[in-house]
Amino acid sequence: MLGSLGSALKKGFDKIAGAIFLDKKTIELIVKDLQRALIQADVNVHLVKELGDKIKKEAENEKVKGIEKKEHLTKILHDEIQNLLGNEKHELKLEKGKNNKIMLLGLYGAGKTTSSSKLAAYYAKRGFKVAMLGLDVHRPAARDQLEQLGKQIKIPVFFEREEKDPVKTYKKLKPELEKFDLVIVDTAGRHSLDKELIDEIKSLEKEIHPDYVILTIQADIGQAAKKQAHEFQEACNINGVIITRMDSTAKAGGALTACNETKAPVFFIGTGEKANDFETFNPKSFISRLLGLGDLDGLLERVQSAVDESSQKKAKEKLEKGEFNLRDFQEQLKNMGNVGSMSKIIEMIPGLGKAKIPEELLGNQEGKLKKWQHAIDSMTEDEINNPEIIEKQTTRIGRIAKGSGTTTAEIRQMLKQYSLLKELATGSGDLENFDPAQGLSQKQMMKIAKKFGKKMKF
């Protein structure tokens, strides 16, 4: 995501830190690299020029007292990039027990239906009783797509297949929808914001009284997002924006800065195709990740979105009772996969974002976790419930390896990790007060490291 901009920012900060003298030539080079990267990220050229001029002017200011020039320039660079993206995190204020409603708008191909399901999954993981409502009566496939997505994330979907009037559909389904804490409304799109679409949106808004009207914009339209956000804001009174396809374009900088210019706050960004590839947009954390400094808040949010609280509570109880088997271990492996790819997780961990970890190594770790899941699927129920019988009979290990396309060494390594996890839970109280949704505390990790030394490997 915005890799060239992140690289240019890191290079700029490194140049400042490494410069013996911050002369005019050094500052010019830093600004030029930054401007080039911003233009590649599709940020408006006038904004880029303004930013460059401002940094150069501030860098030449000799009146700043009590701070080193390097520190002063570093802060200017950071603050100006943040001004481009926005200075604060905007959050939806929703209450459990109240019938909150969010209406999603957008043109064709903007990702409304997918964003509806991601938004639904996001709040369902946070304890809201959520439903989705399909009001795109013009595109038959939209209701089918929403229904399919609802099944995948186990969220109820309401729609009327034969009804061609979205207002009548809402009126008919309203009594059922009032039973939910949150209703996500997926509306129709068009190729452009024409009068017909505006009239339909306004009639729906008048009937539904949504708490939020949110526009979905795909990141790859870049600077054109400004015009789109402004038009929807003027015609439909939108409260904010969801930007989709953040992972697949270099133009995302244009979309982000354009929305900030129109004062349409970006609430969420879509970073992939899975339901959990969805996160709140926090400009400070976003810049921190661009600089390779990590984003722990974002990582914890990802974990919370990927992990089902009730299943984690059961896993914790089974661990404490010593009833944790390989099927439960497999469920934990799946949760790890839901959090995101290794590269996404690494970039969010402070200190590791700048580390040059080979892609093939990250890929190997992801591959290993998948192989372990396949291995468990190749076992009998007796082996899953009593893994110790596998270790005693090498013929079983050979059969499982052959059936899952793994090696006997990989099966032994998996069994070792499983045994260590059980030992942690039943050994000496290292997992006392452990909450899987929050992870291990620093104290618990120190205990584990001391107890097991180098035994825990991935």
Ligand SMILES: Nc1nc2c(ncn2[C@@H]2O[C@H](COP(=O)(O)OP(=O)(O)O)[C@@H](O)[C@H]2O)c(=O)[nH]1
Contents of the next structure:
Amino acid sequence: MLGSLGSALKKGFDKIAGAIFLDKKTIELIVKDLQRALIQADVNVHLVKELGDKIKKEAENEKVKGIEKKEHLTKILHDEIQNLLGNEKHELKLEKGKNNKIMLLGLYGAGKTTSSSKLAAYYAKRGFKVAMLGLDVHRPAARDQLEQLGKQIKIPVFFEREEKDPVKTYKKLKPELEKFDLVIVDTAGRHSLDKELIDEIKSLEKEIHPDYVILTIQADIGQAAKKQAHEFQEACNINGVIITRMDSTAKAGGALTACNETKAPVFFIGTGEKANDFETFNPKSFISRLLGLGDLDGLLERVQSAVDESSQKKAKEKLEKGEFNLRDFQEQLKNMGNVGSMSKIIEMIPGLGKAKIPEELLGNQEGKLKKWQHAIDSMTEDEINNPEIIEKQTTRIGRIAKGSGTTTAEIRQMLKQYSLLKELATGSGDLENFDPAQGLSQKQMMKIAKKFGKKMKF
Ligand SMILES: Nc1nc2c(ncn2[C@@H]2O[C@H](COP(=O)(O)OP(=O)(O)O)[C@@H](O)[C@H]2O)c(=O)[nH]1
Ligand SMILES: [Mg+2]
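Beyond the form predicted on its own, can we have the form predicted in complex with the named molecule?
Now the complete complex, all chains and molecules, led by this one.
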């Protein structure tokens, strides 16, 4: 069901999560792919354009950066798709012990008869005493079809073979039908919603007083469902729709979004020819199934791990080549920006991940990481590329501290941490005999601690 739309949407989310930089070009490409998929699913072009504009606008918001931006865009995209399909689950309210009546309407071949039997089976399973009534009096084959379906699901089917007037048929059978909790009324279709059909529906409504009048629409018609639902709403008080043939068309997205636009609640969807190929429509769970990723939290989790993966990969390559400069250091700080970040960076260093360097040793409180980022912002390009020159000239440290609202001690500490990281990465110094399987030895730990000027106990 909706396979291609699902995979296109999933790809869009993955691209947002996996992008190293969410620059304008990347966003444009993601939006274009999404729009193409939605249009292929026959979703209204204006709605598709609105969705794209919204994503682009949010992406341009410079205030949100890094992982927060990815989370933000993921949420916006998810919510926009949710808005297209609807936010609410609509349910029929039926009561056992009462004589509930549901009348199905629709054009030829829309799936009225099939859906009648699916509904009957659905409620019979839930303990209702169900009957079906065949009022498609114009075509004898229609009653045979209903009778056949009734046999398969063991539901009694009522009709009058010789009666050509559906209202009279109902009147005759009414005493029998009143014995059931639920009567499902299958009606005749037409090629279009003409006067004859409207008159017939109206007189039936007047006689039967159904609790629900439900339009069946086949998903194949895509966004044309909007016009059809609207016309039926105008002509005859429908309460909602059943969308059939969800399984056999790529346009189902169009039909669902169109119904949401007309505010015609989608109660059920038909997903095949068999009685069991029928489900209640819940937009929220529909989306998570469509994306195969669980709910919004699941999506956001993927952002988190994808950010780690992609920025880790880049940083790891640089670390391995010994090209990890202060700018990269700053980006890592920015991307992670939370407690434990330093240990995450350490994890990227080949082999060191298992070393489990104690948090206190790294001394990374959130506030400190922010300050470090500001400090790097106050540096010149030259200083970023060659941090040694800062350590050599104390005037530079003073200037950077002043420009970033930090202290010279903090600048020194940051530089120390950075050079330790680099040192660890290039395997020089303390870690000559480092065995990843063993982790850091006590002696090596002490050496690192000394470098930080801390007295640590292990
Ligand atoms: N694949 C598929 N076929 C369906 C579904 N619902 C109905 N059909 C088929 O659509 C055709 C028309 O259905 P029918 O119930 O006779 O339509 P009616 O003229 O509105 O009563 C039949 O061949 C059904 O088997 C569905 O959800 N999926
Ligand atoms: Mg029929």
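Rigid core here is just the name for the largest C-alpha set that superposes within 1.5 Å across the two forms. Predicted, not measured: the structure shown is a model, and the values here were computed from it. Numbering follows the first chain given and starts at 1.
Exercise. Would you say residue 400 moves between these two forms, meaning its CA shifts by 2 Å or more once the core is fitted?
Worked result: Shift at residue 400: 2 Å or more after core fit.
Problem set entry | Displaced residue check between these two forms: residue 373, CA, 2 Å or over, core reference | Yes, the C-alpha position differs by at least 2 Å between these two forms.
For this session: Tell me, please, whether between these two forms the C-alpha of residue 34 is shifted by 2 Å or more, with the rigid core used for superposition.
Result: Residue 34 C-alpha, core-superposed: shift of less than 2 Å.
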